[in-house]
Amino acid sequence: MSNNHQNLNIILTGFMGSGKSTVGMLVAKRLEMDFVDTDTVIEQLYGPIPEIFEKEGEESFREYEREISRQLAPKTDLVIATGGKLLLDPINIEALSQNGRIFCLSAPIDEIIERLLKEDRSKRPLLDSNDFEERIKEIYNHRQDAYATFEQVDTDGQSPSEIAIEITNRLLPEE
């Protein structure tokens, strides 16, 4: 299976709860590539994300994202799951797209809300709000145009493994 993707990185973006980390791990496994989650790297280097937001502010967190993007840009054979806002920063797009193909996992807002309601929200500082659903819709609507500029992968009604298969199939050269 290897070499079909020409050693490029595969970069996953999309809204919170779109499945970037889960799908990314499956794609990496299928293609025998290494998996990197930018949020995990930031936590390993700088501590828990909610603490970064609380103590240093969102701008510090965004600077860490830029730093990680710069470090990952020259590497190859990686599947990179990015934080939901990382690729809304042109600096990060430029860094990561030099050496990778970007896929945006998309899902309808109701599906996203349902997925996020099932998980631990304390890990998502941007959702620290009294009206959780309104806050999600607000962020979602705000980001939609930016996400639309990337190659779309519709995750609605698909399992993570079906999505991973779709992405790996898109990487294969046309017969």
The other form holds:
Amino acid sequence: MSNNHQNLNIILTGFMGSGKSTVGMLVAKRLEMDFVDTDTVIEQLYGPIPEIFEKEGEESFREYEREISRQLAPKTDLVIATGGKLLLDPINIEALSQNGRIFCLSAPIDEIIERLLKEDRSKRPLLDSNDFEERIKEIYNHRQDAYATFEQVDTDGQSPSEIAIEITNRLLPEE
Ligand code: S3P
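Got the form predicted on its own; could you also share the form predicted in complex with ligand S3P?
Below is the entire complex, every chain and molecule, led by the chain shown above.
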């Protein structure tokens, strides 16, 4: 597909389980851009996320997210899938939005719960709770207003490739 993103980065945010990594990889493939997943970069540099939370605390993880955002900000031609809270930090929004277009993947809470129940719970330390569903709802409700400030991509009932097509279509110049 022709490349209309004008060298900007394409950045995905949204709640855990909204499909940022899967969709991001597909967008990168369609546009022949490199794909970066901030959680993966942090794990490569600092070790598994659950261990960072456990041994160093969440604030240390958030500092690593700020560090990665600083490093990625000047780059171009990347599709970046961010960890679910990275872009709820104004410092990271400022860094990454200078050179990128941000899309927020959204899905109804029931859909998010269903997707997260299918995944390995131990990978997401924030959801480590006796009442998994309640914990997801609590964080989801708390973050809704912040996610709503970004350009929305509704993922409900759409496959990852359909969502990737929708995003790439939005990059086309308006007629
Ligand atoms: C987090 C989301 C995770 C990861 C970390 C914290 C969050 O990424 O960054 O566990 O606070 O929403 P995903 O959104 O890719 O699951």
